[in-house]
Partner chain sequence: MADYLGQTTDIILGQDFLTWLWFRSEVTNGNFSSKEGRPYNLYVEQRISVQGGEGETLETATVSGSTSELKEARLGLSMGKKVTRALIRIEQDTEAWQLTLKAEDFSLGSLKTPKVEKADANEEDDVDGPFLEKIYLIESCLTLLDDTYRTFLETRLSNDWKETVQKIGQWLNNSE
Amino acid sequence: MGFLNASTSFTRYKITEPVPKELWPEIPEKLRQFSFKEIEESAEERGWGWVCFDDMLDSSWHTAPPEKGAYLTFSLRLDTRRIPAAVMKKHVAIAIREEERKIKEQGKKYVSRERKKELKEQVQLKLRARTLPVPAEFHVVWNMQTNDVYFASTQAKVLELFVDYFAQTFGVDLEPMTPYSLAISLMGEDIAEKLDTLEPANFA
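Would you be able to provide this chain's structure on its own in the form predicted alone?
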């Protein structure tokens, strides 16, 4: 997903406080510090971090710098391992069956709930290590003059991750630009009372 496609869905944000002057020259280094780290050699379920806007495989910005005129551009890369539910169910059943065989030899009858939970976690870890992570890239465009930030996603979980990681990286907070907040920014706080009395209307 990204702004280089013919069409895309995105979410707009505003940085809620003035950006410290000393932050601007530090941004390239902060992007590298919080850049994406590969998880293919691990069993991690998810891995994320910043990468180059022009090349999601570049986490060192050799391809192009993040500065593009009055904008900063980079991407959030999110890699996720997804184990199909049917595969998980099958391997958990095999593990429990094997456990039942073992405890019968010990004169026991049932596998406890706690042991089943342990077996499920062990199977999950084992399958994760054998599953390649699926990469996803979400473009970020930061207008340095207005401090408006455009993020190429509308998925709730991805938005939550982006806002938290942006604050962790740069030390500034983002606020979604909703129709309400846009009206306030255009017409001032005096309009807030009137906006609060508005009722939704259907245009269909």
Contents of the next structure:
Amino acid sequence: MGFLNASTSFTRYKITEPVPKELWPEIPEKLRQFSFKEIEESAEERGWGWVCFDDMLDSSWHTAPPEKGAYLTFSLRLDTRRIPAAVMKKHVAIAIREEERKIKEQGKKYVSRERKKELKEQVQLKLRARTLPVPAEFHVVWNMQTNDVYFASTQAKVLELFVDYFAQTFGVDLEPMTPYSLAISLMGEDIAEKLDTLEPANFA
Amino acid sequence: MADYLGQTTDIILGQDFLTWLWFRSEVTNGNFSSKEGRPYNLYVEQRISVQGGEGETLETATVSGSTSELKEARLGLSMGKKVTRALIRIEQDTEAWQLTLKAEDFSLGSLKTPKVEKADANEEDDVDGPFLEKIYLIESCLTLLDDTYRTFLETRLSNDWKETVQKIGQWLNNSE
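For comparison with the form predicted alone, please write out the form predicted in complex with the partner chain.
Next comes the full complex, this chain leading.
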């Protein structure tokens, strides 16, 4: 998902607190520090971090610096391993059958609930290590003059991760420009009281 | 989006805004004016969702049609439903944008800007040119949307709002 596509879906944010001056020169370093680390060789379910706006395989900004005019640009890369449900079901069934065979030899009949759970976790780990992570990339554009930040996703889970990771990386909080906060941003804090007591209109 | 503090106000503001926007753009033939006094056109078109009720009785009607009058959506409104999502077209000078705006969080869907020329491979100095042009066009669109929202808020938070609500009611009745 990106801003250079013919059509873009995105969410607007604003950094409403003042951005500390000393943060600006540190941003390229912070991006590298919190950059995406490949999870292909592991069994991690999810891996995420920042990558270059122009190339999602570049997590050291060799291709281009994050600055473009008055904007800071980078991407959130999020890789996820998804084991298809049918594959999981099959391998859990195999593992349980194998276990049943083993305990039969010991004269027992049933695999305990606890043991089943354990087997399921083992299968999951084994399959994850054999499943390739699916990469996804979401553009971030930060207007340094207005501190408006645009993030190229509208998926709740991705947005949550983005806001948390942004705060963790830069130490500043993003406020989503929802109807309420956009109203405050456009009209000033004075209208907050009016907004808080708003009743929905009845047009019918 | 998960439940959060202030969500109710977001929903009220967002839905009232989109409902007002549909009405306002129709009765004025889409004529709006920016904060600086520059004219632009804004149309609510083709595709609109209205929603009413809550919990298990929640009902949504999504109506589309390029030249239809979206009768069912209007009917929904006159039965107390609210606009939850709308396809919006904005025009200024010779340029046009199109997007879907969601009432509850103002997330922007499928924003199409005027076309940006591809970078000229020979002009190495200007590698960021297409990006900067694209983001300029996106921000221009956001500014116009903000101007429209400001116009709405000025009415919504003033004593004129009651009168506007009546006018919207009349507009709905007349179009049935």
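In this text, rigid core is short for the largest set of C-alphas that superpose within 1.5 Å between two forms. Keep in mind that this is a model prediction, so the values were computed, not measured. Positions refer to the first chain, counted from 1.
When two forms of a protein are overlaid on their rigid core, residues whose CA moves 2 Å or more are considered shifted, and residue 193 is one of them between these two forms.
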